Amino acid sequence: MQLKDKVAIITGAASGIGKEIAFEYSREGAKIVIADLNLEAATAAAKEISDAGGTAMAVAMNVTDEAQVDKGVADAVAAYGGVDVLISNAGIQIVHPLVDFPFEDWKKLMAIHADGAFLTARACMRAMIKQGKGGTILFMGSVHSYEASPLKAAYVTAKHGLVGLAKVIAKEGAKDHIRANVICPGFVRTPLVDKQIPEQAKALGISEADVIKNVMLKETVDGEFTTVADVAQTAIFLAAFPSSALTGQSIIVSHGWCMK
């Protein structure tokens, strides 16, 4: 139970990596908040973590939305007293070349992860100084932290920014024993992965064995996905280690796909 009576706020936990890093938080007896833009599967999860012996609730955030983040969060500490964990997982994708990307695509995402990272992040960060137990924030961010692909310059921006974020939150959030880290995976085979196999056979002319082959697999070690389970325990680990001497760093997560 390395993580018994800790309050855990992670968006976008109503499926994929969040969800299962929300199941796997609640069995080292951390209390979950699922925050996301969908409350009825996000209560649908909670409802599924409470039936099996945890601690769950559920909020309605949508991350760009500057009140409805800082009304989640303070419900979320009315609720279970506080916020030891925030996990800013929410995201999604879109691909296309840079040349045809719509300003309005690129806004779009460029909200939901960096404006997402930044509000949740802040938020959190207050209730956490407030508190004056210190805290612990994750950034979900990916190989494109570090590396590049064809048709995701805005993906690829705004992973690499949520790198220099946690190294900012590292250096404020010390004095209040507030520690950031950012979990960068390869590719997990998430519904957000699915939905770019074809996309991207179609942008690139190729077929969709080819795209998880040679481009999505190809330089990782071994040919497979990350999964769902690696990157949890991943944030597990950072979630219950003991001091700051792990801040403001990146854990790549990749099958060897990216090695730093």
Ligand code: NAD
Second form
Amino acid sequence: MQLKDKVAIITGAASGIGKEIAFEYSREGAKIVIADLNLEAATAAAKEISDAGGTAMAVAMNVTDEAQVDKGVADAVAAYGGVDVLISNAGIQIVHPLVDFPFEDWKKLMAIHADGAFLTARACMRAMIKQGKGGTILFMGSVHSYEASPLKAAYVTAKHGLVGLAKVIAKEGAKDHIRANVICPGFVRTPLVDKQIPEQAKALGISEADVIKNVMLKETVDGEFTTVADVAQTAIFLAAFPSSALTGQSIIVSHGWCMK
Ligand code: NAD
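Return the form predicted together with this ligand of this protein as a structure block, the form predicted alone having already been given.
Next comes the full complex, this chain leading.
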């Protein structure tokens, strides 16, 4: 067990990538805090983990709400005695051509990805510093932390920003043994991506099959989707890494779509 008794707060873990990380972390011995806007789904996921013999709790958290983030982290710390890993993963996608991008949609996406990453990292860093035994912060970036695609101005801007935030935390956190890294997946079949396929087909005037083959997976080396399991294994590797040699970095998990 690579994460035995580590306490991991995972935002957006009621669905998709975050949910898979929660389950894999539990199998590695971690105590799991599922922090999500959707409390019902978060509670169900925590119950599934508990039923399988793990330790998990759900907290209601809108990552854009400072008070809810601070309370959710405080509740997790009170319940499990601290926090060792934050995975700032909650996210949405909104696609429009830039010239038609409603400002409200821009602000909504930036708030969840950028404000959410900042608020959850700040709350967890404060707790980690108080505990005095360091910790790991992982941001869910994307290939769009390095590449751009049409229609995704807000998402690409926010995901690029997470790389900068992780680098700052790597520097500021070092004295307290807090590491920060970014995981950058290619396309993963989750509800977030399933929603985009018809939206992109409509916006680009092509079929859904063409969106998958010629837009989403075009630049991969083998035409394959990245899986939630691929991302979860990367998250285990980064959290279990034993020293600060690996901090301020990004790992791109994308079937070769993006190579750095
Ligand atoms: P998903 O839609 O399956 O899950 C997202 C979760 O975030 C949901 O449970 C939702 O309730 C929660 N959430 C949304 N807004 C929230 C808020 N304000 N506060 C708290 N929780 C909130 O999506 P996913 O595909 O698993 O995406 C997870 C992360 O991975 C996102 O940051 C996304 O940008 C990133 N990502 C996804 C892909 C992909 O192809 N699916 C690729 C690269 C990066």
